[in-house]
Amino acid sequence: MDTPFDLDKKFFLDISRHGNALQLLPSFLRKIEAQDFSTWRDKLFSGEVVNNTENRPALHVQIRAPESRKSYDPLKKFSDKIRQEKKYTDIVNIGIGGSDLGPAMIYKALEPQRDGPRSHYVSNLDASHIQQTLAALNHETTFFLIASKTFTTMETLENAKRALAWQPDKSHYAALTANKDEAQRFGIGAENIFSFPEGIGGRYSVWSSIGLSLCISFGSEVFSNLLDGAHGMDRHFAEAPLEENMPVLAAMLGQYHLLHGRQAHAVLPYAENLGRLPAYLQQLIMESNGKKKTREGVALKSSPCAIIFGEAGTNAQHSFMQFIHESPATVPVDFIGIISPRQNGLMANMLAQAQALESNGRPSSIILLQELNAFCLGMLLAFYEHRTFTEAVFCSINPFDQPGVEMGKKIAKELSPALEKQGDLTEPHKNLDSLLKILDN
């Protein structure tokens, strides 16, 4: 298993630098087969329930399949209209989490190819985020996309209200949501509401209408290429034997390292335009698999996923790479490079880091994309999605819910009115009373 794998000469994976883990991969593959992996994978692809907590399927694979592409027709029609009219120079996508990280990351990755309006991404509840974004824009040539699956997300609605104070004309707004009723109550016209199914989780939602900003900025053909690349990786994941299946092999290496106490994993894209990829993967992997119980409610003895961090190379070489090279803590690394147009100095640095780590007995994988275009990027994102799903099956967890995040949202909604009233809080938040008194003063 030390030969690089490739998919259609577009996506390459080299796992040869993982030392003893390679000899143990066959035993990990046998173990995941015993976990009914094929059955779970079939459920994912057929649209059966895989999210047992919410009794839902996970439909991100289905919607990007060619036979489902008619669902994108409203997005294509709307984005083509905006691009052709040339009324708007700027798009502001207001969202958070998957409604922000996915499109913002892809926009940065493909920005040199943009031929339509500029897109801007506002997510932080801190008012300075939207204020600084809008300060550089024109009221009449700015269009807003309010992106929220539930259309009840605090950060998104607060920023949407701030946008309305700046541009009150609601003809400048569209909603991207699974909750049409809430969007209409907010005042968005039905013709400007682009829905997607409840079975599309937030961190997988860039494949849905949440990707509208990308359609507008780059054109619907580029967005279709993104879907095509993801679908190519989908077919590989569904059809390749496990011993040649790139997401499966990467997942099993990840589990090997976790079982050996390697709790962190670095992702280092040697391309400045992929600088947001580590943040995107933090949500994809850590929100999906950062769980304490199995699907059946049994407490896990160890973490089923690693702590993901990273930065674009070569900047990473001047920050945390020394730690990865020589710290007693072993940190596996994914190096991601672009073949064409090749920057020899950049590629030399990436390969040198991988070689130096190997000489110190440190594990790393190398992923190469033929180009940094929409098709190859779609392959890369789907690769990590399927790797995440495979690790979840291996650990018998549900990767499609986020109970800890939901608990935090619930508590925030309880705290906000109390902060506004500047009064005491009731159980279970009495331990915050002293902090509130400081805030009151």
Second form
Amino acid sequence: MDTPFDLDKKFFLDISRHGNALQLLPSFLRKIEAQDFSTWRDKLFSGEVVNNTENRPALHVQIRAPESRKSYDPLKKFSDKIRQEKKYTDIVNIGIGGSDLGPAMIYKALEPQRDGPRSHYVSNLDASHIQQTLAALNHETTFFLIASKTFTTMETLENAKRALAWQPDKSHYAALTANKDEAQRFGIGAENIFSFPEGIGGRYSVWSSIGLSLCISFGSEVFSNLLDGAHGMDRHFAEAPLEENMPVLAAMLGQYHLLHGRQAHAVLPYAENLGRLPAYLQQLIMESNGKKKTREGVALKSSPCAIIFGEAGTNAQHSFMQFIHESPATVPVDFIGIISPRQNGLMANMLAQAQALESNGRPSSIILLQELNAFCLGMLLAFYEHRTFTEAVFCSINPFDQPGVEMGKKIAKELSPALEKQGDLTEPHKNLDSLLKILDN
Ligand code: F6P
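Can you swap the form predicted alone for the form predicted together with ligand F6P?
Following is the full complex, with the preceding chain placed first.
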């Protein structure tokens, strides 16, 4: 296994510290080939249906390909206008889940390179989130992006109403959505609605108009660099032989560890500005592959994905790394380091952690990015998207739907008015009555 692997000397993957798993990789690669991996990958890249429950393709690879870039012209035109007019100093992106985590994480990662308006990300239904954000802003120089694929998400619509109470002038608003009709019903002018296809999944949508705040804060050229980096990883994923295919190798190692009962997987970016990457990957991986049955409806005996958690290094060394070094529970770790500009202390700490884990037979991978820039970040995010897709193929599951979150939304929609009325619930909710009685008093 001649690791580290590299892509254009900008993205490196070292999987040499996975012990016995490395000997078994060839058998895992044979198994995934037997799962028609190439056919599924071709379907993903060609825009065929890969989301069987919603009968949709997954278009995040297609939209960032060079031949699709004309579709970004409206975003370029709008962001250029905002940047040139300089009327707005602050952008507030109101969204949640995939309509928040991607743009917010990338904004934090690239913030030192910002040369346009500041962006702020409001997501939580807790009113303090938007209140604290708006308290620091000026009504006249703030522009709002209502980011919601469905344009029906309770948190986002509630926060949008709160924003309207603060700035009622609709010329301060744009909508980023796959549901143009709802956005127009909400009162957003057609010229300020930036739509994207239904085939773009929520947690795969930062490459679409959901990324508009990034175009405004960093410029459309930096956003194109992000797309180019992701496209570079797409080409690697599409063309590299499986035994040199970085997302495939990482996915097979992930499945090896899961099959050996290692239910958690830690991601430690050794870069303060990548601090929101673990949260982004939690949704990407756990909302994609946290499923209970296969595409064919067969119940799964074990989880097809790990519990993802993490924290920027070196901080993680002063919180959960003790557990990862010594607990009987083995937790594979992805360390992510930045080569340039060089920070010897930071790099030494990251390598030391990997070395110490290896001396105790504990697995870790090391990913190195040449720089923390849009291109390398695009490579990294596409690497994890394809790792997630490959694990889904290995487990014969659909990574592009999220049936499990719908139940919670349904119950919340019923409880909210009941709590408002402080009256009886239309349906008694098990274990909730005593709590509701407390709330009633
Ligand atoms: O978490 C459930 C979910 O549907 C995610 O898949 C999605 O990213 C998020 O809610 C927000 O959805 P929307 O972009 O439609 O507001």
